[in-house]
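The chain below stands alone, shown as structure tokens; this is the form predicted on its own.
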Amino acid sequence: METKPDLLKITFDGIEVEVEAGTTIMQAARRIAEADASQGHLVPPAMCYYKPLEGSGGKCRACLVKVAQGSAKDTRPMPKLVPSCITMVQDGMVVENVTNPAVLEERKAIVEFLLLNHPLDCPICDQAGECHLQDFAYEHGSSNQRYEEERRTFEKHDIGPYIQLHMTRCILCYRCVYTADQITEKRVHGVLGRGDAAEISTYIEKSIDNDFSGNVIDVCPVGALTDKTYRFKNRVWFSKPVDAHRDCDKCSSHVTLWYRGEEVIRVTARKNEWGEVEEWICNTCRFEKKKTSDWIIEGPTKVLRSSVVSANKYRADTVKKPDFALRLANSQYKPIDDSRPFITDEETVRQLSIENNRKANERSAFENTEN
């Protein structure tokens, strides 16, 4: 007889959820959002944590939360904010995220810290539109910055036949290092130097040329590691992603094809709703198979309505409008009478325009007379 594991109860921003032992606070918050999509805003941001990568997390501090009650047995609060991505839940734990002003204020400071040396490359960066740092700064950042020193800069250089490194944009999340450690036979790049001299690099410019090296591009949350075959070809919101697969003896080959018209301009691994790759793909699928005839097309990729990638080019049954947008429209905009006839006759439209202008002029003249 199979026994069910004991579940731990955690209260996250006033919402109770039961999870298995060994679950982190971040994963518990994601469980809430997966059960109710309207609670997605409660999930702490993650710039270094990546669930498929063992050992990731605990470096960027973007996901700090307040533990107001450690457990049912020890009701004392934790004295400092803790990283939700590596802190395990306890039975009876009470966690405050967006409901705690100190947490939100701390996130502003984290955004400011990450942007100390990050260049304003968004207008020319290939990552724009799918950059996690952009999202983090928009949702939690401040429009002001107090830093007055010169930003650190590095020369761009190629670290393989397909990948270019912009170390100036790097936030040292270590994702690419963990990826190379865990899915390749031998890692040849890593973090060199310490403090403000730390940088991602290879030993004496050694090339990264293993069959799965392209996955470091997908895990990078910013535009530090870019696809040389895609650079400056297109903006992500002008392209259309489509799910596809093929027979490959190296990987699962479940990919997303990015189209510009009928041309495949980029191939990436598929990502889940948290922007994480769950099935790695090889370099052959990523860089060498860029014809529609190479693939079996499954259909349009499901894209969140809040993403710029959707860009009004998906059917209603593929991209659903979020509830908050409908509530905002109901509260701030007056309803439109759709029962009115749709006028297309040019002469009628011209006459109505003249009449509307006359009424507007009369109102303006009346207001001037009163003043």
Given for the second form:
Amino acid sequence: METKPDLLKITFDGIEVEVEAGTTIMQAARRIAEADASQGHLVPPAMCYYKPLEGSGGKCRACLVKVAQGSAKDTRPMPKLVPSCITMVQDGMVVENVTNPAVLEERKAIVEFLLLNHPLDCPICDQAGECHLQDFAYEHGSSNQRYEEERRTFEKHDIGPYIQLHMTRCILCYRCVYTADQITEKRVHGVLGRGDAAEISTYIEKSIDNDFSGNVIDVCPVGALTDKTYRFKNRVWFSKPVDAHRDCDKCSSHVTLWYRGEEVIRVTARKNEWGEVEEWICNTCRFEKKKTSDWIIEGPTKVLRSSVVSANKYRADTVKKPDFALRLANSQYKPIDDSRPFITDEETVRQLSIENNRKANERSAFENTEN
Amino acid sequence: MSKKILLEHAHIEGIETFDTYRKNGGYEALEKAIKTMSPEAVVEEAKKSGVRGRGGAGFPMGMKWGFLAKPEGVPRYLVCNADESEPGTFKDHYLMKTIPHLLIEGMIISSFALGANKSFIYVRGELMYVINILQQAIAEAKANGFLGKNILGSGYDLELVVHPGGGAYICGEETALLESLEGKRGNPRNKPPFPAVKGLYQCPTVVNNVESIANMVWIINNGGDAYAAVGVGRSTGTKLISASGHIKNPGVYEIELGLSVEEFMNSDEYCGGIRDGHHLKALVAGGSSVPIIPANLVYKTANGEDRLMSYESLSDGGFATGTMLGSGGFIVFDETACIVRNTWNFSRFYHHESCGQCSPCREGTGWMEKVLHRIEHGHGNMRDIDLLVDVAKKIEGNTICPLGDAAAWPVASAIRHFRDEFEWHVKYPKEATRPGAVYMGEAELV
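Starting from the form predicted on its own above, please write out the structure of the form predicted in complex with the partner chain.
Every component of the complex follows; first up is the chain already shown.
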């Protein structure tokens, strides 16, 4: 007869949940959100923690929570805020997350710290719209800035034909390092340097070269590692994600195709609602198969994670985590006509930009006369 | 003359060689421990002695040894933390170069107590000549049968490895040290699991400071109770203090814990007082990372009691009016020292040495350094002072390892006690940035 594992009961922001031993506070919170979609906002943000990667977590300090009662046996509170992604639950633990002002205050500080040296070049960043740092800053940050100093910059490194590295955007979550370590055959990149001068790099300008290296793009929470074949081609919210697969001898090939009009402009792995890759995909699928005929289409991707990708395409009530970004998107964004053709011809692009500038000038002239 | 436990024979010429050390009672404790005592009895003596970790945190060493997990079939390790890089602290350096055999003997006794068959001494990379001295000492001990296979015919084997660090301050943090020892990048680990359960190569490990381990020799010779009788209260034994700054006799001194700060500062046996014609302005009592205290809190606590050189007395009053014994880096400032410049200097150090793993420390240390640099160079404004306090508060306690706290405390305490000096820098940038300019305002000079 099968024995049922002992369940531990914990209270998270006043909600009781029963989980197995060895679960982290973060996983328990996600369990709550999975059971009841309206509690999605309670899940602590994760900037470095990535469930599929062993050893990740504990670095960004975005998920710090207050443990008001250590366990049923030891009812003392823990003296410091603890990272929820790596702290194991104990029976009778009481966790305060959004109900504790100190936690929210610290989260605001973490946003500030992460944005200190971040270039805030979202308007030209390919990650914009699906960036975890954007979401985190919208949800927990403050709108003013106190940093007056110069931002640190790095020398540019070329890490190969497929992956574009923007070190200035990096928040040093170490996810890509763990990916390279655990998914690929040989690790060719890591962290060099120390403190705020630490950087992700390959040693001596070596390019990253193996079949699964493209996965570092998917795990990157910000725009530090982006797809070179997709660079500056599109904003994510103009594209339509579609699930597809093909017959691949290297990986499961369960991917998401990102369409702009009729054209596949990007291929990524499928992600769950926490932005974590479900199955790793190979570089051939990711970078080289960009025709609809290469793929067997399964149907539209269900965008679970709140992002502007889902704006105008999915109703707000189908999204599990209604938050500020989505509300803003739904209230302010005009419907986007994404049937427009995708233009690659340079001359046409130039003509269009001249046309757009002319229109913009007319508009501002009109607004000036109105005032 | 107060009691000497570690530096009793330091003045003898040639004490760094095996023969002289042996003639002066060296390796007797080892013989006593291995021939007549069980490992448990040695641990019991350490517990009785009440010796507290001399690396800075002051955690009782015997208790730490008691936490060591002892699963079957898994090796255990003892690692000696000799990566002393805190600005203002140079006691381990002195101890190792003067009496290397004291550390070696302490290492063998401690390894025997913990059942470790391979032990490591992780020495700061800059001290290459000390590494050579230690290796020489190990070779001598091995040649005389105190190290290696079957020590003194007891069947106990021990291999002692000296490992040079790469020169990173962060590798003095115990888990970063273990990572570095494993050959990885010296990033501190998340705790739990603690090293006592999963340390070096995922095996149970004890990490102790040089001075703590060296104390074991005397403890075995004279008994834990005798050691506990030295000192005051829970601060037992003696402590090496590295005194530096504006005093007449800088250097390393061994003091009995419980000596008054006033005596230590002014007695000719120790620091010899502030240099002539000058006054005490501030004191950093335990290395750069502890809070700085102004002159009026140095000799007396806020309650008017005498301040003693002990863990409890120095931290009396918490962070509001107290400081910490830390690693014993006693830095004295007279009225010619600029607190803003000093704080900036400390802050620059922590910015440079942050490992860059967790965000508050990586970004916050750099931010504080840049703001302090601005204030010191006459480009600050009033809101910067509050900004520094706020940033320090946000870093403190929210990082993986104590480096974040160590970076935040000096800044927060300097502003707490010397705010007027910071304001003077902001209000009168021209005067403040003049070479040799010193604030002579309201701060109390004793």
